[in-house]
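Presented as structure tokens, the chain that follows is alone, the form predicted on its own.
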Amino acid sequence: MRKFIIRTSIFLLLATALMAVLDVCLTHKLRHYDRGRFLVWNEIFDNHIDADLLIMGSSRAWVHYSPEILDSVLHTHSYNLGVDGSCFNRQYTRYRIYRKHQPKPRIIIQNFECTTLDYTTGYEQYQYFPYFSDPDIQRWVIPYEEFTIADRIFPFYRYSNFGVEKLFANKLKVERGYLGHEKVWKVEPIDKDNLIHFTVDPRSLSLLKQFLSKSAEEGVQVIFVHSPIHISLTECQDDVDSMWHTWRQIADQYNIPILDYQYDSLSYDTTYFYNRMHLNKLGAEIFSRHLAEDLKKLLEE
């Protein structure tokens, strides 16, 4: 029995050591990977971004706002912090971590839609895997995401459980956080009996107010923008007025300007979308130029 215990202990120690080595090696590789979900995080942690204009929001920020076009009109250095599939709680977490490694911007564009003030956890959580040792990830991400105890404790387990090959499957190349999708309209069935509801989660609302208060203290200009969505999506929202009332109340409280493109001319033409929620690259570049001109006028007032 004693020999069995000793052999088992040695095996477990060797297995743990092997897993730890694999964890370090894979983490190092992902920390230098320049594709997919890891590129922006790597640039936040390791590069000197030093943007004076930041774009925040969900996937609609990620694929709608071209830093290159904004900079060509505004003469800024911008960066897109859009987080796919995420409400404001995750958007703010990325911004807080960004600010731990980068200087404050001069201007922040906060894109919003009917789901911004909802609350997101768990979606694409693998993007955080290489940064588990970072104290801010440990503080602001790991406790609030759907990680198991094994993910947190055992080396390499989170990678093997997810699938190592999947980590490198996303080869999308983003530029300063922006991804212009070369896609055409995908016909989607419209179920007007299954309406989209405007949702306010108290946790996200509290974080938004914290963000706006802190930005005001630091002299950072925040601008709310509702970028275009296809009109068929707007028609599936049953409380658009409630959404606008809430965001205008917040804007008035914190003296935030709002730029509204929900009913922009782009919104009526599928040529500029790849689905009801997202502009394709052609639409995003037209929108980015239009927005840049409007921002220029706004900032000159």
The other form holds:
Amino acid sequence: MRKFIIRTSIFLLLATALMAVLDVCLTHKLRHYDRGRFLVWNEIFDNHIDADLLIMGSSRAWVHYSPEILDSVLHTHSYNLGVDGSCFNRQYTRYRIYRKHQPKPRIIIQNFECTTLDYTTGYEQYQYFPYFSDPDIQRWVIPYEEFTIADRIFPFYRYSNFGVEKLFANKLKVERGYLGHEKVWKVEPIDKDNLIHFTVDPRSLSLLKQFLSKSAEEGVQVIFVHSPIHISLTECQDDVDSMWHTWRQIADQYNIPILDYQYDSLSYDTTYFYNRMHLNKLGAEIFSRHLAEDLKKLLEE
Amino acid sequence: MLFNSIEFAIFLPIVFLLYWFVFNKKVKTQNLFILAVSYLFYGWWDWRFLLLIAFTSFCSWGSGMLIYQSNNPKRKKLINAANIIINLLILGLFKYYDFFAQTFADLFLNGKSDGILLNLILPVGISFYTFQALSYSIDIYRNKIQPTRDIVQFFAFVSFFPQLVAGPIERASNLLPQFERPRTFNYRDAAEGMRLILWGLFKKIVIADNCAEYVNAVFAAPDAHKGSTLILAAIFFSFQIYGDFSGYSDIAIGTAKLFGIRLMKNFNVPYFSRDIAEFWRRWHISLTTWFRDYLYIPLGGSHCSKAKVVRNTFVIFLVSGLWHGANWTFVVWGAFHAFLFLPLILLGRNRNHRDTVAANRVLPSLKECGQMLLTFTLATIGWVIFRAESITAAWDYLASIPQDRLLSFPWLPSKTHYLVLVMCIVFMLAEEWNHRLQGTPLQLARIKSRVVRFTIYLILLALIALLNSGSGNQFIYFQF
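What's the form predicted together with the partner chain like, now that we've got the form predicted on its own?
Up next: the whole complex, starting with the chain shown before.
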């Protein structure tokens, strides 16, 4: 028995060492991977951004705001921090980590919609894998993103359990955090039993207020923007008035301007959307130009 | 709790240490401990169904005692029959009731099954432990074994966690005596067990789960794929089901060895079979021999007229098909294999290949290669029926193969990934070919250097870690 336990222990030690080596190698590769979800994080961690205009929000921010077009009109250096599948809690986490590595911006556009003040965790957690050793990720991400104990303590386990091949499956190339989707309109029929409800989670609301107070302290101007939705989304949304009431109240409290493009001229034409919530590249570029002009006027006032 | 889960990786060493260092004084205490951890292992999935295992175990244990104590042959027969009926009724209720009710509704009620379906959850491994428990009382009835008075020992025999949910379906004559005598730790067995666990994980995680990714994508929309892709998916499914099930069996046998228990072999290089009869002597051996001993031989076996042998063969395969699941595809799969058996029976060739292929040679002859390839092809056609959602879907799949770009390069989402997978399949086959006579791969005793042996184990481990598909796939046979 003694011999068995000693040999098994040696094997397990060697196996752990091997997994640690694999972990280091794969982490290194992903920290230099310039595709998919890792590109923005790598740019944030590697101090490449230094933007004076930041865009925050969910997937709608991610695919709606072209930094290149905004910069061409506003003569800024902008960057899109939009996080796919996120509510404000995750958007703010990305911003906090951004600020640990980058100087403060001058302006922040906070895109919002019905679900922004809800609370989400556990979506595409693999994007955090290469940064597990970072203290901010350990403090602000790992405790909240549904990682298992095994993910945290066993080297390489998180990669293996997710599937190494899948880490490289997303080959989308984003430009300064923005992705222009060249997709065409394709939607499922409206499901009246599954309406999108406006929800306010106290945790997200508290984080939003914390963010706004901090921004005011630092002299960062925040602007709330509701980017266009397709008109048919109104049939799928509930409590839209409550949403506007809440966001206007917050805006008044913190003296923040709101730009409303909810029912923009784009909203009535499916040519500009690939689904009810998301503009395609064509729509996003028209919207970005439109927004840039309005921002220019607003900032000049 | 899945063998390929982190929970099991924590559970196993704790149980191992407690078993050998805390509960090692008395065999009764060890059995009680095995029973407790086996119920914990099963209850991890759904504790409510522990009552079902306990009830099944109690029925077989009680009927075994009553059969043994009775001097009246009619009474013995009655008790044995009652136990079989109770067990099969439970199995039928959970596994087949909805299937037959739906078939009835389709035939006579225009498919309206409202109110007649029970929609019961299928308890994991019910077919396995029911058959294992049944064999005990039947063997007592046949005077092959004596019953055990120790209820804990019997309950531990039925629920022994390594083989509880997907076999091998053990016989009381092999496993029960091992629970009667004190177990002593044996280094060779334990080391062999560890190797088998590693090999089983390789087959499950690297081969089966990666094949599954491709197979699932193709079987979900066969119309969207060309002939060559459909062939590749069918071949991958052959390796998926083999890697999945034989991998599970290897882990089960290896885990049992760590506790000083020897389980029967369940697979013996089936894809190196030269005909279908040999294939069935090497595939899911514990089930095949169960049906042979408790159904085929009582029906007359092969010691009767040719017509009856053919009838018995069809009965065995149809029942075996239905055992796998409540779907007509399994019945047709069974019938397909019965038809493949037919010429062998009629020509008296079903016992031709009782040895191992190329037993005294390194490589097979050209003829043997052809025979193995043909057998593998036939088995693969059978697996398409097995895997398909319905008989129509299976037919459409097979019929589509020759219709569209059969000779073109198959669809591969990632060429490098699938090249590595094919290399792993080739490695698995080469390793199993190399040890086809011993039947246990990864026998590295002839490599004297411990460093080299450890390096090989670590390479396998690295492959498991790197090629894990991340889908966390269940074992296919859990559903049976």
